[in-house]
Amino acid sequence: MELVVTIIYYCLVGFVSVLLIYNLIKTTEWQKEVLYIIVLIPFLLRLFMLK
């Protein structure tokens, strides 16, 4: 069952930073590129499983 769980769980990670990056390469202000940036990098580390 834990198994299972941390399945999802990295799934929904990589989903959540698939969009966050698609959304840092669509936009043009310089200010939501570092906040997608400062965001990214908690699920990035996650999901490389470094914290």
The other form holds:
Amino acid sequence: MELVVTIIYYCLVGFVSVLLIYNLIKTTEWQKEVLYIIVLIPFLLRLFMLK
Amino acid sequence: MDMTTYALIVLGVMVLFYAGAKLLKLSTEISMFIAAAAGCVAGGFGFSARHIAEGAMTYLDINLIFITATLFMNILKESGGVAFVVRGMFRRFRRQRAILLVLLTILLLIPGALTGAGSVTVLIAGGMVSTVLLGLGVPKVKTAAIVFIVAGLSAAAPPISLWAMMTAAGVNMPYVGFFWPLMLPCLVAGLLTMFILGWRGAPADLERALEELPVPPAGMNWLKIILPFVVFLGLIVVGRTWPHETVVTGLPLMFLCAALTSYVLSPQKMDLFQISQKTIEQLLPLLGTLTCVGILVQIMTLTGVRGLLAVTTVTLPVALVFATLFIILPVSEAVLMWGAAPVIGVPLILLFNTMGLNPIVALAGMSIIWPLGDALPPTAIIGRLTVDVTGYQGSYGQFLKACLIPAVIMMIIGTLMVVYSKQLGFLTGL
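Return one more block: the form predicted in complex with its partner chain, after the form predicted alone shown previously.
Expanding to the full complex; the earlier chain stays at the top.
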């Protein structure tokens, strides 16, 4: 059961990463672009099991 | 060079770069990131990617809570649930002002209490509540002040209080026992604000106000609104009643289950991807702040600046700390936003703990004062957002003036909670 919860969390992190990348591509303000990249860092680190 | 001088130089560089970035009109989040990077270089560590990544990870779990909780609230709003509740309340109690004001206070407290963000309260319920208040004859400036103050209190209210969570994490204190110490003052201050600012006012055209409120879709009913909350509370109760028999789900997954329940029960079709994408867009300042604060705190710890601040605070005269809490906390919030909690809150709680005060009640008291900074420049994010959402077009100074009485009440309640935290320790239930 714990494995299922872990998998759901990884899916959630993956989904949020997709949303962040989608918004990063869509936005036209450079400050927001920078912020999206900063916010994306921990999600990608978790998604790729680096942290 | 001794450690104090070294840490002072690094702190000076951080402050200088932060101020410089703000002068260049960069956002607070990016300014904090620049200050952290500059501090890292000044400390002799170069642009340390390792520490930046490490710091960025600090609040990942809290970010996930925000995202899922706000998604839940946004789905509830898009499905017409919030409009249904507001219309229902207004139609039933529009001639019983006291009951309506109490219900509006509770309604405003819920989104922020669940998500930990006052901005979510303003975006989810602020517009509709302001329509109702204007319909009751409350002036626009007072309506904006009510929405801002109660939104701030909602962010401090349990179960999710970011200031309390971040400070507690900073001093390795479990986030347990905060429910009543946060709930009681938030409810009292919220109700006082609503009644002081919203009691007077000749009712305007009530029928017209009712017409102005958005109409919920056909098929919406109370069951469809309550059920997602039952799912959420059910998961919490099950987890606490049978902690060893049930799997640890965590708050993000609980909010996700509630959000999906709300989505499935919605009487109208919704685009889940679009709502999720807008949720992320809406939360970007919050997610950015938390990530950048994590980086800033990591670099401050690395270079000894955090220790310097902690030691300085712990050795300050206690009377001075008590007497200036109502200034220090809102100002730190205005400058660092949620970063104020780990930077200023942690050393203060260490000080209160060494004095023998109850750290939980003291931290709850501080959490009541912090939201006031959200109306102050340079950031004033929630203050400006409230003014936009409520449609108040007067001067910002007048808006701040309207917030003054409730703000003083919050400062008094918060400071008294800190000073008498030991005597109020029973509130924690520990």
